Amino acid sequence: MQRPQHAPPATPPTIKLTEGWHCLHLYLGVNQKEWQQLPDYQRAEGREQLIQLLDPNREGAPKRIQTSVVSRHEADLGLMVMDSDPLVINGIRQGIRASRLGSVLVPSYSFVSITEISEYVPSIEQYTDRLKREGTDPSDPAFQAKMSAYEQRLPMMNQQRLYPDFPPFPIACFYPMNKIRHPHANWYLLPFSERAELMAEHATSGIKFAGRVSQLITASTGFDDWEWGVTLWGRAPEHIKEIVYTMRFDRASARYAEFGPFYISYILPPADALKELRL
């Protein structure tokens, strides 16, 4: 007789990822009608209320949140916040509600993401595999010297994408993308290994950037209407135009590609973008 086989202890219910954080981009536009009926020392308190919460180094803040203002009429201020708990972030957006400036600052737009490592960032396998079939030998020490830095670097760059800092740069541009299911051109239908060589091509077009460009994925399969989240700080205005051209000339994207609006903001601490909004 059998004996009957115990099933392993359940993972306990949570909203936290495994790994990783959760993800919200937030637009906000002035309502200048509710802004004028406010009486002074109600414009005053909801200022500090924001200026607070949506403080950084404040006890209690998510792991991070930037502000920014931004340029296009569908929005005035920009937010994206990051946590392992999604009700930290949902917190910032609950506390600008029920602030003082709760009826001036209404959302616009909103995209919900977490950080993930993607399925076409090559393992060390596959990185050895990928240098052999370009010809590298890997009785090459130009081989061993391309291994060993990859190996070094892996780790560092999965960090960065699941848990990552915000760059030292003034300007951020955000959009969601898909890829597409035209009858014609299926990105779900060609294999796998087709699929990370056209990735491979635009992270190629994607390092010459380095430097001048920082990018970071947030997946949204699931959690928004969109399948991937792209955000991009530049180190000049510049900079955001000239990577989203020459990266629409991959295969990857020229073929497979659909974008959302994009939304240029400029970087600023909570005070001074409430200023610039004259608020």
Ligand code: 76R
Contents of the next structure:
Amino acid sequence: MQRPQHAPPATPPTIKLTEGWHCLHLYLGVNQKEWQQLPDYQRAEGREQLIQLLDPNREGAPKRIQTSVVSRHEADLGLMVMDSDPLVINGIRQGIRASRLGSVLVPSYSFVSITEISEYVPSIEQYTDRLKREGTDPSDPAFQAKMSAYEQRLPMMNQQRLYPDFPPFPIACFYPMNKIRHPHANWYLLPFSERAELMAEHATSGIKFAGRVSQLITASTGFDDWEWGVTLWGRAPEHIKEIVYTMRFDRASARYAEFGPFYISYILPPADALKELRL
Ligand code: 76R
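Given the form predicted alone, corresponding form predicted together with the named molecule:
After this comes the whole thing, all chains and molecules, with the earlier chain placed first.
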């Protein structure tokens, strides 16, 4: 029997995503007064609890967790946490609060998002069409080579978008962003074809940073106050400045993007990060 159109899907209710991971960026500051009040044995115990909690290799650890030390004064410690289960992620936040250092490490900013494959990632067919439009002849061996390279690359790239590995780079930059809805520049009133063209231009400018910057765009419409979280990892600090500056000139950013606060941070293992924080 055919199900009526308004019936909910037959899958059971769940807090997990059909595909992809939940993501939390969490920034915490040290409350010096609270720290000074802790006796030595509690400091040591708290330190051990945190090193254990934030260890990416412990049993039950979230699928991904990265600690970093933040430059701007609003925070000292930065965490990026990803998992299929949002409660595993929440376990990190609650675990910090419930630890001996719970009153010392005070959250000052957070950002909640999910991984996704952007609607502007060209399918094989869209990629073929684009090559043709750009004037590559389908009988040209170069056309075939580009096609098969893309066919090979796409599943890997999609895996990396949904279930990302963190790159071995020492610098992380996080900021939230929107595409604006102003009367004279409303991204959401553009036809898909125009948005796709602008995003293709954006991708072309991004690819020039391959090997120097690695990016992860997580979606947050309905999950947080901004529409996307941008996480950039840099091989060296100047590449972060250069990519953000360069992209300001992409039409998709120049005309339609607005940005929240930028958090630049330096990645360290938990024990080293705590040492850096003098904890
Ligand atoms: O995922 C891909 O590589 C396919 C092409 C691509 C898409 C669809 C891409 C490439 N991006 C896509 C989507 Mn991006 N990106 C940003 C920012 O600071 C700014 O001006 C904007 C912040 C940076 C720095 C960046 C980097 N991108 C998006 C989207 C989602 C749009 C949607 O779905 O509606 C946003 C918000 C966004 C923003 N992007 C790239 C980069 C880089 C470096 C690349 C090239 C990646 C590569 O090497 O292939």
